[in-house]
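Given as structure tokens, the chain that follows is alone and in the form predicted alone.
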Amino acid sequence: MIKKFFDKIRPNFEAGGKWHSLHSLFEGMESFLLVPNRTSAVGVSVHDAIDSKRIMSFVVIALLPALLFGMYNVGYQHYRAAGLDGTFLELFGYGFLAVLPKIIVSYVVGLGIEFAVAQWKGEEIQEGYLVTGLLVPLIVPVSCPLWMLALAVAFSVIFVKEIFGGTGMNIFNPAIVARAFLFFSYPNQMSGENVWVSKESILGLGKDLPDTFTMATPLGTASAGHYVAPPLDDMIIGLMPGSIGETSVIAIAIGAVILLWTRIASWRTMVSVFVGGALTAALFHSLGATPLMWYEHLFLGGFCFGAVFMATDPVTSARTEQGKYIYGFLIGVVAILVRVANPGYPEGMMLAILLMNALAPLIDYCFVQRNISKRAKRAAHK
């Protein structure tokens, strides 16, 4: 039925049709709903059962556990701060209504820009923003204003993706750049003790909290010098203040299993991030530089989320197999180093990933050149 519908309206979007100017939009919708029936006509091609659209779809599926738990946690934190008891549906419903507008704004602004660019360039709409559009709302505080989120998304899509040629050509992770744009442009709305809980009642759920209400994250209290370790089960389950999708280790672990099972994410990169972070955190703790145990550094903040969903981005990470070990290990090291050495910035994952995005081509170049030299020496010896 869907195929017949698209076949019927296709002439309107082809050359000479009355809606030819919207050809890119038609191609994008058809490609999203159906498998394209076009094949390569010339050149050597490798045909696989998975394409970029399906890769993006699997990543979105992997993000759903973190998204759903994040919605519940938003409601849980609000009801807890208000001193109210609520059912599971009330807590989840509050969080759903608080988070949904951010997702809508992210997709409307990001996809709107990509649609406009595709029309202007006469190209097909790319699928890359399917993941970025969901990542951005998950890595910001629940109190982030919608206009601010829209501005960050527009900046990221235009100056991080499109200016470099679109999906697959960007040097930096667009979602991380959107968060960095917000952090450095509007630090008061992205950090501190008053941004982690939604303060307004939504459709009669919960109640308004006073503007002076504050609630710090565990990493925030540690950087302020009065850290009290939260219960281990809260750290693993994720019932604590933080960005919408970054608090639950269990939900993120489910996503990691999906990405590794489908072979979309590299286990080399993912494991190396945790190894680098754990060793560095253990070293600093043994020296008395941080009150957090090594596992607390991994469980708190955005470390797990960044290691699973950000560091493994196939476009901006290292692509050589050996280079992935170095790339991931250095992300873990730099993230903990920023946390411990800079008390004004308790979360270091964002800066670590951005730094290693810039160095990933150099890491790959070194390993490629080393392999070329080895092969040249073997050939000369023979």
Second form
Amino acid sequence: MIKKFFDKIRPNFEAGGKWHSLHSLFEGMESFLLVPNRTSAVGVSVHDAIDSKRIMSFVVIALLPALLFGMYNVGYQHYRAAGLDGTFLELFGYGFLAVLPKIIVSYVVGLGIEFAVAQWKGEEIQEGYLVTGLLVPLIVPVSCPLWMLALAVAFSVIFVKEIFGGTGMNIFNPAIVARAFLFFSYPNQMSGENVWVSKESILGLGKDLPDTFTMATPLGTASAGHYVAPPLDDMIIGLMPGSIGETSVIAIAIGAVILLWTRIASWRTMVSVFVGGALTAALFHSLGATPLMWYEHLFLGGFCFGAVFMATDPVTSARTEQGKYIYGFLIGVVAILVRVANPGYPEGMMLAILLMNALAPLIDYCFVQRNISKRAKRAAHK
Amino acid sequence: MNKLFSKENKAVFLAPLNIDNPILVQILGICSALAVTSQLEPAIVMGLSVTVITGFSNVIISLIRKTIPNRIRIIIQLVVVAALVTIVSMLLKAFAYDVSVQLSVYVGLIITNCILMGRLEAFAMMNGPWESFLDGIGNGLGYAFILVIVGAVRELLGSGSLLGFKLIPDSLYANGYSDNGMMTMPAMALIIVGCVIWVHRSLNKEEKK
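The block above covers the form predicted alone; next, return the form predicted in complex with its partner chain.
The complete assembly is shown below, putting the previous chain first.
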């Protein structure tokens, strides 16, 4: 039925049709809703049953648990801060209304730029923003103003993606860069104790909180030197203040299972991030440099979210199989190192992934060269 | 008089302002362009200082170019530039102390500015004093021009002001606007320079080919 509709309106978008200027929008929507019916016209190419749009869709599905729980947690934190009792629906509804505008803004701005660029260059629309658009709202605090979000999304799509040639060509993860842009541009709105709980009533749900209300994240308290450990079950379920999608270990674990089961994410990267983080955290804890146990370091902040959804991004991570171990391990190490050693930054996951994104090609280069020289030696022995 | 403003001389002066701009096309002098442009005022002062120094060092080197032994020419060029930089630095301290504090070491580092050495080597060693003067002033102004653009953007978005005057009204801040802290960091200057180069190249597509 959808196909018929597209077939009917197609002539309008072909060259000479009255809406020709919108043809990339049309193609984008068509291939998003349907499996593309074209095969490559030149050269030999192997087609898998699952193309990159399907991959993106699976990642979006894997993100849903974290998103839905994030919405509930936004409502939960607000109602708890306001001292109100709410039913599950009220809590979720509040969070839904608080988070939805961010998702809409992120998609409208990001996709708008992608469509404009595709139109301008005369290329097909690239679908990579599907995932980024959902990641960005999940890694910002709930009180992040929409215009800042829009600015950050525009910045990262233009300067991190399109400049390098679009989806698949970028060296940095656009979602992380969007967050880094916000973090360095507007530190007051992105970290500290003032941003983690939504303070306004929305459509009659919840109530306005005074501006002076503050709530620190567990990592924030650790960084300030008076660590307050949340109960372990809250830590795992995720009922604690933090960026929207990052708090729940369980929801992220469901996403991780989906990603690993569909083989979209590499288990090598994922496991080595956790190993690197755990070892470093255990080392620092035994030296007395951090009050957090190693598992607390892994469960708190954006560590899980970054390890599962960001570090495994196939575009920006290392591509050689052995390289993935090194890449992941160093992300874990650097993330904990930043948390513990730098009092200014309570959270290091973002910086760690950015740094390793930049180093990933180098890691790959080393392994490729090693393989080449190994094979050369083997050939010489024969 | 005609000879002084001949077509070639005009080209010598105008080329570095646009199609042969030291920052945009030759990609020289980037480091100082990143360091001093977080506000407009130091950017202007820096641009003017470099203009004066390139202009006069070009003239001096051009005047003595026939007597400089080839093997030690770089040293002699450096001595001339260093002398001029010292004079400018002292003048700044005497008449614009605040700005010279803001610029700190970057005035002294004009000595190592690639634009200067480049112009001395590539132009003043081979041309007469008047052409060299035009070339030096042109390159200095081309550099200053970009510094002013970058400085203006960074100060406006990073501090909400220009030359220290608040331009963005308080009502906007009350409505949730806030200054972009990243604009005051050098990383953003690099991106702005990149944007200016981008605009410049798309405007001058024909001349590039």
